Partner chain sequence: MVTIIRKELADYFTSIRCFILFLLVFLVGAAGLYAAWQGIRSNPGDSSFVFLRLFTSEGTAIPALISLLALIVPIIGITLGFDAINSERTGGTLSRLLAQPIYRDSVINGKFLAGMVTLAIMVASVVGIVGGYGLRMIGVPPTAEEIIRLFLYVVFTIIYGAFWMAIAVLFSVVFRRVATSLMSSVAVWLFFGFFYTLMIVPAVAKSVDLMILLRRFSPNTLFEEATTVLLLPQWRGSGLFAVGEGDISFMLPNALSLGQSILVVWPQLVSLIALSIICFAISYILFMRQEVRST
Amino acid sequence: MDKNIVVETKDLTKKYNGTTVVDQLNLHIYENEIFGILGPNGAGKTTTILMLLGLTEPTAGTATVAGHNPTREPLQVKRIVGYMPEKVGFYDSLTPRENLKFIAELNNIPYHTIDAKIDEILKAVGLSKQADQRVGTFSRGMKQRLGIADALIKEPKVVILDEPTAGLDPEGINQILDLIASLPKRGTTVALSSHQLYQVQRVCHSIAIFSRGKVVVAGSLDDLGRKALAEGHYRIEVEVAQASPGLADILAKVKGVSKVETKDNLLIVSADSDLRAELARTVVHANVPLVQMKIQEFSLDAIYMKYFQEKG
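Answer block, the chain by itself, in the form predicted in complex with its partner chain:
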């Protein structure tokens, strides 16, 4: 993945009547990555997104989207950024096709290509059958799908989705996540906010966790998982047939192992690299029957909880 920064904020701050909602935010989103914005309700995710689009003026600091300042050059930014708001709405008396056509025309998409594009995008979000039904009759999830189609119709360089999977059925979630995951290949950088940690973990390359307007953690998911769960170490679970007292000490002596914890017949080994092969050999050598061994998969859930437990 190239390392061109597409979205960058420098000390971005937003205050509403003296209350700081976004506090000196520094974010980097790289080209063709999927970036997840997490954080509890009221953390300032939506406010940040609005500032990135130039829909709200920052109180201090700057944002840069593909080299443009959204406050000073809103049109340049809006030309290349697709956006799906938190509470997405459409003209109820129009059909999805008409709604999308209006947006396409506002974006000066060549007239003869509009219809084909609409068909394609409606198919991608699973609304082909409802293309000519009034939006007023749509369920929440159907509107949500249309919202994603709407953000993508202009084939944006950057697409910002505020809670894209809210209200979708499980199948819809899969479909939309697959669609989102396919965007970087087409040259679209994605930023999405969500409360669904599992979904974020599934599609995002990098995340930032917000809390009270500040970023508490940011980085690529792999790094974060390692850092957060084992202070920068790998954790390997070794399960043996029965508890054997001396094993922990033996394992602790393996080169690269920093700590071994024992829980009955489960040993949790912290190491600075993936030492599974080495550990297996040692266990077998010590004549202890090895049941299974796995590298502990971190979950975003655990990272998230860890940061919010620390704060209390």
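Let's see the other form, the form predicted on its own, since the form predicted in complex with its partner chain is already up.
Since only the chain itself is given, any partners or molecules it might have are not part of what comes next.
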């Protein structure tokens, strides 16, 4: 069964005073995935988010969020989308429980369900023990977790997070990323905007790289790696017990293999598709002890730098 598209843009464009900030953007974000919106400052990420939220109108093109047009149906979109801006703000003199209760009431959440919902959300973000402390005493990381609780309190179909780990120490970053990674299990689709490459690589299922208002490449990390670093090919690492003269020539004859590189007992096979089963059978048939075989993993940092060195 095909996955459902939750967020879609068609030629979405935004101009300010004649300057194109978002340029004919076409995006697809699927249900229950974490989608990374990646790019340098000024690439158009935040403007795109504002259009998805209905907070600014596009100059041209359209966007739909869970079937609703943010420009024409901003209230419907607001009911089903949670948003955490880069700089979160709360009433410092109130507790997390009091802040969330105020937000729940603003969102017309049934009064008799609010207390139980707040308890459940605070537990999910790891703030149960601090539920009745004043927010003014919180660290940046605790406020970030409360920001995610704010975004989740209305049980949204989509959560948009703009630089959710900004200003955090490594421990705080890991805690927030673990929390984000758990959101699809709650039935929540996540759009994560960031310029932190390793963080995007750690939690995102699909990625779009923005540059000057355009999406220059989009897809899963493996897809992006093959496009940017492997000329569209799969790269399969074949490790054997010891170097075997002639094995490279044998593997090169497997249908779909375009190139074989060797380094001691490691062979790197470039292929049109995932040929691990065929390659394993060939190695075994050649009476060569096979140690392991895996598809080469790509670094998002290498993909990003490759693109911007060549295009930027």
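Bear in mind that the values here come from a model prediction, so they are computed numbers and not experimental data. What we label the rigid core is the largest C-alpha set whose atoms superpose within 1.5 Å from one form to the other. Residue numbers count along the first chain shown, from 1.
J.: Superpose the two forms on their rigid core, then report whether the C-alpha of residue 164 is displaced by 2 angstroms or more between the two forms.
T.: No: residue 164 shifts by under 2 Å between the two forms.
J.: Following rigid core alignment, is the displacement of the residue 201 C-alpha between the two forms equal to or greater than 2 angstroms?
T.: Residue 201: C-alpha displaced by less than 2 Å between the two forms.
J.: Please check if residue 71 moves between the two forms, taking a CA shift of 2 Å or more relative to the superposed core as movement.
T.: Residue 71 C-alpha, core-superposed: shift of less than 2 Å.
J.: Relative to the superposed core, report the C-alpha shift of residue 289 between the two forms in angstrom.
T.: For residue 289, the C-alpha ends up 12.8 Å from its position in the other form.
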